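Below sits a lone chain in structure tokens, taken as the form predicted alone.
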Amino acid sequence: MNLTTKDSKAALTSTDLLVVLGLENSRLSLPTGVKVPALSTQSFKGEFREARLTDAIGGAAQRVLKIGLGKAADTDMERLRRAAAIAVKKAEKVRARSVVIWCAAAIEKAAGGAEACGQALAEGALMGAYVCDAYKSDAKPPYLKKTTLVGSGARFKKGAARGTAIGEANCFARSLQDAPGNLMRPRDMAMSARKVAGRSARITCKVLDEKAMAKLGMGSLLSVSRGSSEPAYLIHLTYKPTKKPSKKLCLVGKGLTFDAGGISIKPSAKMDEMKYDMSGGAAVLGVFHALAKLSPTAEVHGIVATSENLPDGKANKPGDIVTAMNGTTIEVLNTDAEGRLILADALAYAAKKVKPDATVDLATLTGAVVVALGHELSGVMGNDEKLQDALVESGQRTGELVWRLPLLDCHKTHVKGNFADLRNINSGQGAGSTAGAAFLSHFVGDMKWAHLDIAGAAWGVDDRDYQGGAKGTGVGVRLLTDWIG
């Protein structure tokens, strides 16, 4: 879909569908020259997600779709994202080739300004138009070809440009998530990372194969891929700004392209969803997809540990002991707690090779976080309160909500091993999501670090118009892009 912007002072160009956003208990404002039947306007209340379609009786639009945002005090970027998603979905349904989303000055004021509105509408339109039909033999191209966002001047245009980069990046991450495990293998993640790096001269990509990882002593990461015919990789993306970096940040993503649980095999029900166990890695690649256009002042490193976890004669066995890059020995008591094994070496690599000012890892690490927080929030734990608070704030701005969970010294003690330094599960004290973070805390060195458990938010979320249901959400892309600044 081609997405462009236009100043609201300019005359409205001809379009198949004009979308007008309205506030509850407020007079609906239409572009100059556009006329609709009086009854269609009078019956429109502006309630949140209310949508009324009518034929135009004058002006440049064939049809007019009125979408409600609710009360002005409740109107924010999230409601604009949802309204834009409703708009493009309806445009596709009525087979419109072009749609104009018109944002009046009153809407911009209510939602935080023209720049915020431009960003939110661009994100919502692009994410709302996302479909995954690449694997269907009868897939048809979309009817909607062009979307024009209309708002106030340069600030609106700037916001829309940022929203376009972020929306496209989110959809890119979702396309990686939704790919089947036989077509999104560790090698395919590495290939995707190289393609992302090719989008900007300021992004480089280094891919470490198993031989290179063995040389670095990454026995924990390498142990997970023993049961698979597919080799593991460690992807290292680096973005460098044109001027001296304001700070150095690192993102670490779990890239399990399929997780059967290994010898501690998972139940067969819903095992197909374990293609989503690479969602953390997909988010990291998605962030770099956005960085190619956004050009922040920070230096950003993205590390993705990618592997498969399958049962085989060479696979990890419960009770095996492996050694991580930082020399820590680990009892593998449950081979289905494999994500922390690959993240352990990825974090140790970040601590030794990158030495960032702050590190955030994100992973579909535990089912326990779904029990604690459901599908609408990600859990955050770590060793730095300001970093965790910053992620919570970014979550509020982007709609990718984050909730702090505790990480106490006793949790770190619970993962101490009997026959090795650590064990990869705790000894039955509960707090499963925290146990995963507690394990990882032993590999971060002196880095400021936060761990995001996105197991609930990565797929299966409630319908938010621009995402929802069985497909991937691309969670983390918008959150971390906002955090980077």
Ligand code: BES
Given for the second form:
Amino acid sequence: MNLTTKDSKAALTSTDLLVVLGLENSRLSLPTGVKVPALSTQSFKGEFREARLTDAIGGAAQRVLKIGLGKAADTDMERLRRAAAIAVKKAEKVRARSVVIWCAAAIEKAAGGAEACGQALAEGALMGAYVCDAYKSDAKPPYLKKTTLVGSGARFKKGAARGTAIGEANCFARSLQDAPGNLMRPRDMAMSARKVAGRSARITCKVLDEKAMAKLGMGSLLSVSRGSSEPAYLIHLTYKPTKKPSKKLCLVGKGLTFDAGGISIKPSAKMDEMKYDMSGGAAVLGVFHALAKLSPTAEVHGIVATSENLPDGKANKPGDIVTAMNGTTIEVLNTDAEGRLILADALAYAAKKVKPDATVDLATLTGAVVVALGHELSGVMGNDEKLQDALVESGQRTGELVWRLPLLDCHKTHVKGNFADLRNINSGQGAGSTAGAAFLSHFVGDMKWAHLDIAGAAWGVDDRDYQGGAKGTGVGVRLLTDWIG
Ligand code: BES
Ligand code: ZN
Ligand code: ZN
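Mind sharing the form predicted in complex with the ligand? What's above is the form predicted alone.
To see the whole picture, the full complex is given below, headed by that same chain.
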């Protein structure tokens, strides 16, 4: 979909569908010249998500769709995202080829200014238009080709440009997530990373194969891929700003393109969902997709450890002992706790080779986080209070909500091994999500680090108009682009 902006002072261009956003208890203003039957305006209350479609009786639009945002005090970026998503979905339904979303100054004010408004509308329109029909033989191209966002001046335009980069990146991450495991293998993740790097001269991509990883001593990561005929890769993307970087940040993603559990095999019900076990990796690639356009002042590294976890003659067996890149030995007591095994080496690599000012990993690490927080929030744990709080704040701004979970010294002790330094599960103390984070904490060295468990938020979330249901959410892209700044 082609998305552009226009200043509200300019005359309205002719369009199949004009969308006007309205606040509750305030008079709905229409662009000059547009006329609709009186009754359709009188009966519109402007309640949040109220939508009223009517044929226009004059002006540059064929039809007019009014969408309510609710009270001015409750209007925020999230409501605008949802309204924009409702707009493009309705446009597609009525087979409109073009839609104009018209935003009055009062709405920009209510939503935190023209820039925030432009960003939210662009994000919502792009995310709302996301479909995954690449694998349907009768897929048809969308009717809606052109979306124009109308708002005030340069700030609105600037916000919309940011929202476009982020919205497109979210859809890119979702398309990686929704791809089936046989078409999104570790090698396909690596190829996608190379393509992302190709979008900007400031992004480079290095892909370490199994030989290179063996040379670095990544025995933990390699023990997971040994159970599959598909080789593992460690993807390392680097974004460098044009000027001297303000700081160095690192993102690390779990890229398990399919997790059958290995020898500790999972039950077959819903096992298909384990194609989503690469959602952390998809988010990292998504962030770099956006970075090509956003040009932040920080240097950003993105590391994705990508592998399959399958049972095979060479697969990890419960009780096996492997050695990670930092020399730590690990008893693999449950082969289904494989995410932490590959992240152990990815984090040790970041600590040794990147030495960032702060590192955030994203992983669909534990079913336990779904029990604790459900699907509408991600859990955050780590070794730095400020970093975790900053992620919670980014969550509030973006709607990708984050909730803090504990990580104490006792939890780190719970994963000490009997035969090796560590064990990859605790010995029955509960706190499953914290146990995963506690294990990872032994590989971060002296990095400031936060771990996001996105196992709930990556798919299967509530309907929010721009996302929801069985499909992937691209969680992490909006959160981390906000955090990077
Ligand atoms: N990929 C799973 C976690 C997961 C489960 C994500 C369900 C989303 C939905 C992870 O590799 C795993 O299997 N974790 C185990 C850990 C356990 C063996 C300590 C789990 O959560 O059951
Ligand atoms: Zn697993
Ligand atoms: Zn997994």
